[in-house]
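The chain below stands alone and is given as structure tokens, in the form predicted alone.
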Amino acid sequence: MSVTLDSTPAEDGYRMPAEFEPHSGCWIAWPERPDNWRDAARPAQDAFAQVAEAVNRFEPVTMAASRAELARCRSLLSASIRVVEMETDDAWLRDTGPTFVIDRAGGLRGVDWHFNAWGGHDGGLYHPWDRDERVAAWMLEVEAADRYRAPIVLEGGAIHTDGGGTVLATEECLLHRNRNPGLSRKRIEEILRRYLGAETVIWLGRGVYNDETDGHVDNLACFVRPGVVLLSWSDERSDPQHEISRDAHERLERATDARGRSFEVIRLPSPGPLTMTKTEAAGVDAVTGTRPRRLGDRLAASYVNSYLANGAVIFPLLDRRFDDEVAEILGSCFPDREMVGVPAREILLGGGNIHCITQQVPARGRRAPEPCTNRRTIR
């Protein structure tokens, strides 16, 4: 059973934990709706398939189905994956699911964020949402972890911490005004503290180049641990990404986190660019009131976007100019880990990737399995 509390994280000693801390197991969504993924999104089954048997591996994963994909989803995945029923506007967990919290004992919480589809009706990507605004307490009472109710509309992918205190976040989303208008970034930082148990948020300006999620930080940049912040670069100075990257690697040098550390940015290739071929978007079907997918539509592609499970680090694969090379960076960044790269793009065609559609639960004062030798893993 799950409580809602009227005090705040930070108030209860609560945090949210970096991801490269011990997980006790993974949540995925199901996707289904068609104006979002092609082909009634057999395509994305199979790759969102993948990924749940990828983590597996590592972690539990609980996959999370409507009723009427129940059966389906249950014949694609392993016996050993858990598949539970739930019913949601679509499948971005890291969004819509909650923001778990820890605290020193052990104790395992959730934050409940405000959830508007990416804009509401002012450039939001569908309508309506209001089971994907239920998705988060639903998860908790699944957990049985009690939870906080936030005030401000907030999707998981806007947010990254150390786990540390220090929070990575981006102007062009936490400050649109389709998310808390009349909301200051002064104030929108106090709320930040009070939920996440942080102490310095680190602004960096836009994200990946046409991110239908406003620029959600996690698709530009993570931690690799305290102090060391991965950068999807483009080299390319034609390429409206290489800007936006230069401008975020500026920001991080100038800044110092939550103990006054400097720093290191790891700069990992953006692939691409990649679009939309016309079989792909043709698959699509098209609803008022919904992201259209175009013809050469470019997409949000970055590898920055994985996941990273107890002794594993689940990276898409993108574009074989950059794979093998992605691979051996996050390998030397994350040594201890094994490097599992994925076929993702059906995914990416969605709008997100491996990030935006797990969230990890963190342990609940217990130890992770013990890491695996670095290898490499290409499915």
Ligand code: KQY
Contents of the next structure:
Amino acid sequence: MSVTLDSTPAEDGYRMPAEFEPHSGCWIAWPERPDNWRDAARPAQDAFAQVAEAVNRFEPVTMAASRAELARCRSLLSASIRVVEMETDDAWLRDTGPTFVIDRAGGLRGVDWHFNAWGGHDGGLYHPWDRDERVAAWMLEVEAADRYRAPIVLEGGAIHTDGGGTVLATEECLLHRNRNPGLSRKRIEEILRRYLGAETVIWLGRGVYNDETDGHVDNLACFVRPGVVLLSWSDERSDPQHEISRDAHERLERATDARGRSFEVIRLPSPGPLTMTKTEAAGVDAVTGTRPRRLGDRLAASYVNSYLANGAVIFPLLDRRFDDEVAEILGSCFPDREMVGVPAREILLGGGNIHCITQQVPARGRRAPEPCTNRRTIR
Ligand code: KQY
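Compare with the form predicted alone: the form predicted together with ligand KQY:
Next comes the full complex, this chain leading.
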């Protein structure tokens, strides 16, 4: 049973661990809505199933599916993947699931943020979103983890932590008028301190070009380990992504983390530019109230949108011109992990990628130190 607590994680000695710390499992939800996923979501379901199978080689996966899709989902996955029934509005558990927090005594709890479908009635991606709003509480019930109800709108993809008090976020998203109008940067920092243990927030500017989440940081940058950040990068000056990444790079170079360290920034090439084809756009049902998909739409593609499983990096295969180089760079960042590429264009077409569809459950207890062997900067 999960109890809703009146206190905050910081008061109770809980913190959000980094994704590179050990996990006890991973949650994914089954994509279904035909106004976001083309061809009745069948190609996306294949892609999600491949991600689930890849992650499940390294840590136990729970897949959540609606009652209507439960049998089909079960039949497409290995028996070792747990399939549970859950009604959702879409399949982005990074954003709708809880942010898990742990303490030193082996406790596991979750932060349940308010969710408004990436902007509510001011640029949000669909409505209603009431089933998504209930996802975090429901997952915490299944995990038997107590719940903190946080007082702001926030999605899990809008934050990354090094587990040691440093949080990465973008101004574009966290300060957007469609999330928490009236809340100052200082007040948001204070809430991140109370709910995640963030002592220092590193504010990047904008997220990946044309990202419909209003610039989630998880598509732009992530921690390799404390003090080392991977940044999606384009050398092409005529591409708006170049200026966005250059600005983020400069901000990171000027910043120091919660322990006073400067950052090493590793550039990860951006795929593409990739755009939506006519066939892909035509396969999505056009429905009033849902963001339309159009031929030529620039896709917010990024290899940073990967998942760090126990002993592996599950990364998206997006562009044959870059996939091998990316695998090599990721391999040099994470020398003790296996690199597992999964074809992910179908996930990208829905507006996100592998990191956006996964939610890790941290292992309870003390942090296992990450080996620190790679100090190479790739420029
Ligand atoms: O970036 C994410 N964390 C989620 C992407 C959501 C896209 C909805 N169409």
